[in-house]
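Just one chain is shown here, as structure tokens, and it is the form predicted on its own.
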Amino acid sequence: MADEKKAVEKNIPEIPKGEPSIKTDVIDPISLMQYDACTRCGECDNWCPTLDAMKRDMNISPRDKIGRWRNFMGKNYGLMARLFGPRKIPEEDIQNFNDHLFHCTTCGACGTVCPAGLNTIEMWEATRQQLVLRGNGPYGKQSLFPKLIGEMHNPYMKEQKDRLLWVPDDVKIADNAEIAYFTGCTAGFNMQVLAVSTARVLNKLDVPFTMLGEDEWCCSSALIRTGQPHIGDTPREAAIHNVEALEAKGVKKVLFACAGCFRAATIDWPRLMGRKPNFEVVHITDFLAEQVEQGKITWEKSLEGKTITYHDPCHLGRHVGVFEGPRKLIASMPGGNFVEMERNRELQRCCGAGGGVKAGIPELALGVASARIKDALDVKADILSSACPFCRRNLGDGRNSVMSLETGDFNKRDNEGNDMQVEDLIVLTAELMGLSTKIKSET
């Protein structure tokens, strides 16, 4: 009887099963389950800034992208795929999905409003990496990031020896101190008014601080956001290098004025290293809010009755949870009228620069920024402030586009003659403390 059974089994033809078109090597099980957990309610579509900027092209819809990826998974890993083998997914469909997935700033608004509690930031970033591994992503100039950041340790093709060229003669930097200022590539090279303002404010407050100088490497946030952390293992190497260099200095607190660097140091570096740094990570707006509460800031100038509003950077607000420090700082500034835009805090509208969109899809970045500028115009703001160099630049571009202004020099203070100034809080703080915000080339 057993021999007959074996004979029957031997004659059953095997169904050929090919390789799946899509793999899930770097997408964690929780993210895969969250793709299945989507209820298709569409609440995310009501808040997505890129969907609005793309004139409601539903290919950009978070709900649509979740549905399409879930469909890919069903064809390659569902019951029928287990029984009869994966169904071939047309390459054109995969590439189209990839391109639509990268039309996203990874701002996280979709996850914030999701009734099912999906962590869409983790889902998008892991899926982007999977597609980069497959050869579909990234998008546009985002492909330059690994070479630039991996080899030059900054995305601007600048020399490491020039990391401190921005420091004016009047700024004092300690060799050793309990506090370090992590400048970031953008403030150190391309938007030096932020670095100069930060340093002068700390000096004015008699806060000794040290810096890494040419030992500072790019935080590598751009690589992680665009699905390229595995290329050269650059983000992990940068995390280890920066953290160990700061720990070697014996610092107890590291200040960041860049929301992207702050997000990387708070979330990405510990994850990449497998441990937390032996120092506290603090954004400059929270630090200054503490200084205000302790009565250590003396304001020497006034906002002169101007209406000021505040834009929450995604990496500072939704991603990490810093909302009140910047508002406490603004509230303490004399002579201003602070108003909130309709979309603020967890529900704010992204500036449009994040997720590699500014580099890869600049027209989309400008469209999202223009919508945010209109939010500020709706509350009749004279000053649109933020706390992130990328928000400052992209909102400035949006302002210029909406108001038909010429592009300014973002390395310097925003033009006070503009109908609406777009300026970082650290620059406003320096000016109201009576400090010069002129960069080294102007002094």
Given for the second form:
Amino acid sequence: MADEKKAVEKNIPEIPKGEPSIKTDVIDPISLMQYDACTRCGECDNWCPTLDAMKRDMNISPRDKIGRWRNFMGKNYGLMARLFGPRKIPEEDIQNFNDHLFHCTTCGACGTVCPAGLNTIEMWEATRQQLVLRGNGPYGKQSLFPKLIGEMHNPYMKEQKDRLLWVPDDVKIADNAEIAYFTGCTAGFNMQVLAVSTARVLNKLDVPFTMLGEDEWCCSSALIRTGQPHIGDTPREAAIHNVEALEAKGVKKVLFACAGCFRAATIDWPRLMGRKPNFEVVHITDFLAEQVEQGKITWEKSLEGKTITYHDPCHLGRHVGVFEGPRKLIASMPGGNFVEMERNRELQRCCGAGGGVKAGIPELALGVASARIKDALDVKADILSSACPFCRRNLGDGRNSVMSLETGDFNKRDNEGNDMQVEDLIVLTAELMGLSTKIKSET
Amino acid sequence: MSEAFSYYSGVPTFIEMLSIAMVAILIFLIGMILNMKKWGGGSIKAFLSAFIKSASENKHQSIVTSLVLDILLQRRLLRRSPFRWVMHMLIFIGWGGMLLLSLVFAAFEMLSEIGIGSFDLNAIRNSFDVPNEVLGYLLLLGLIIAIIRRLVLSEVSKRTQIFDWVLVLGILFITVTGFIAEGYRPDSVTAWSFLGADAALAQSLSLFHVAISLLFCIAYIPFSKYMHMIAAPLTIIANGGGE
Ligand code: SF4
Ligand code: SF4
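Got the form predicted on its own; any chance of the form predicted together with the partner chain too?
Once more the chain from above appears, this time first in line as the rest of the complex follows.
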């Protein structure tokens, strides 16, 4: 009865008798094999940020989730199922599994520490998609992503024609250049301080750059992370659209200041298109680290003896492997005292925003962010820097929650008066280069 | 059939042993076929081509490096927990080493049986006694550590399920039966010879030991949650290995 109710609520088609309760057709063979490869050692549970934030509710444990899906597979496709037919899995069990699977930021820490080398990110995303297709997923407001991104090409309900509204008069954007800056929806609409800082830094360094402007579509990362890439085929269309538009401009290198877009362009777009783009995909921190090495950056200001730490965004670090560029950039900033948090580089603790958690389960995102803020407080950081607008936003919320501060205006630079400043590295770079970080409405 | 030759502890029944081994391998292969079908969405070919594609696309290092550093030496585990690594290696080296010696000896025995070569099987067997015993103790030590860890560490004991115990205690049982069968061998030179010489008992125990080893450690794997013993190394190869 409870089962039927759950199925009706979720609009799940009734499973005919004798048919398996779950399908596996969109989960790739390697991910399916990996469910059988888990040794149940529990190492992943020691590192999972959402498990910690959920006060170690073992339903959230990556090890247990693997075990539960493996059991489902056994019931429907194991030896007994072959001999006597698949066993029905209670609808409630599947729905609970789905909900627990979405309590995950797809940060990948579990896979990084797994002695069996499981690529958990691929497993989670593919299994989410299977459950979305079944009618169980996604979770909460994540279900708005397909309509917003599919129809408006951004998740913030903004008009495409407003893509360049953030550009202040002093910023020079070339019609054609070898370098392009892919702004991303978050920096372009909601955290414009990052976009203006990036543009001013590039101008100051005499690096001519172009942009897609109204032709830029959301990278679709949110759809892929939440198991909804098939809906409207939006991510594939977006990948083809963005790549072809950038190639048509003849650019050789595309810079990203958003870790989510960077991950999508590095890993997801080539996979969706079946080919690599004809340009190099570079994160702005790596690009600026190169500029530092070439002696091209002149610092006008100093960090004035402040202690600064760096949070590796999951999508930049663990997912793609960019760890050193941001550190080289910080090391070159004068007058600072750089300290690592205990969990850094590939073992960092996620900010809590990824995998659709910020939209779907905001209280979980805040719980994870608060833990990360405590990591930074443990090393007595005056500045917690990162290299992703999404991390900065969520860590800012975490800081405000831990320190009982008012919600800040994340469109603007963080207030220096805050006990611990949470700021993007590019915004700090612009400031220390003596550039304005004021957004258009402030100038 | 060679005259009353005793396989390790005195089993004169080469054919029986071979039959059990064949049945175990057959069951294992059927299990692997079913698993590969499951992973490939009903098609073994789909699994194999995805596996080959993944292994070749994710080539961060040579396959030999993956086999040696990641699968045999378990460096990912060493990075996380040197203690668990020692425990795991004791079990792995003990179990794997004895399996290897058994296979080598079985090969000699088979060649003799089919008349391809003439070997002094008794001498070969005796030369394996010491390494077998050392490997057996390594395995036993690893298993004892694993059992104590499960009993003593509350985090581990809380999360231990019945099949974790079946695995550890199952292998412990097999190991101990091996020692006992060896101890009853009339020409035993091991510490277990205090059990006394009893050729008939040694033969039956030896047959029992080898039969449960083959059935539990080979035939049963693909049908159980112990499938990770096969799937984990395959995963490392598919993902290109690395730290
Ligand atoms: S990806 Fe991150 S949040 Fe998700 S289960 Fe793994 S460690 Fe936990
Ligand atoms: S670390 Fe890997 S093998 Fe260990 S329980 Fe987690 S997923 Fe399984």
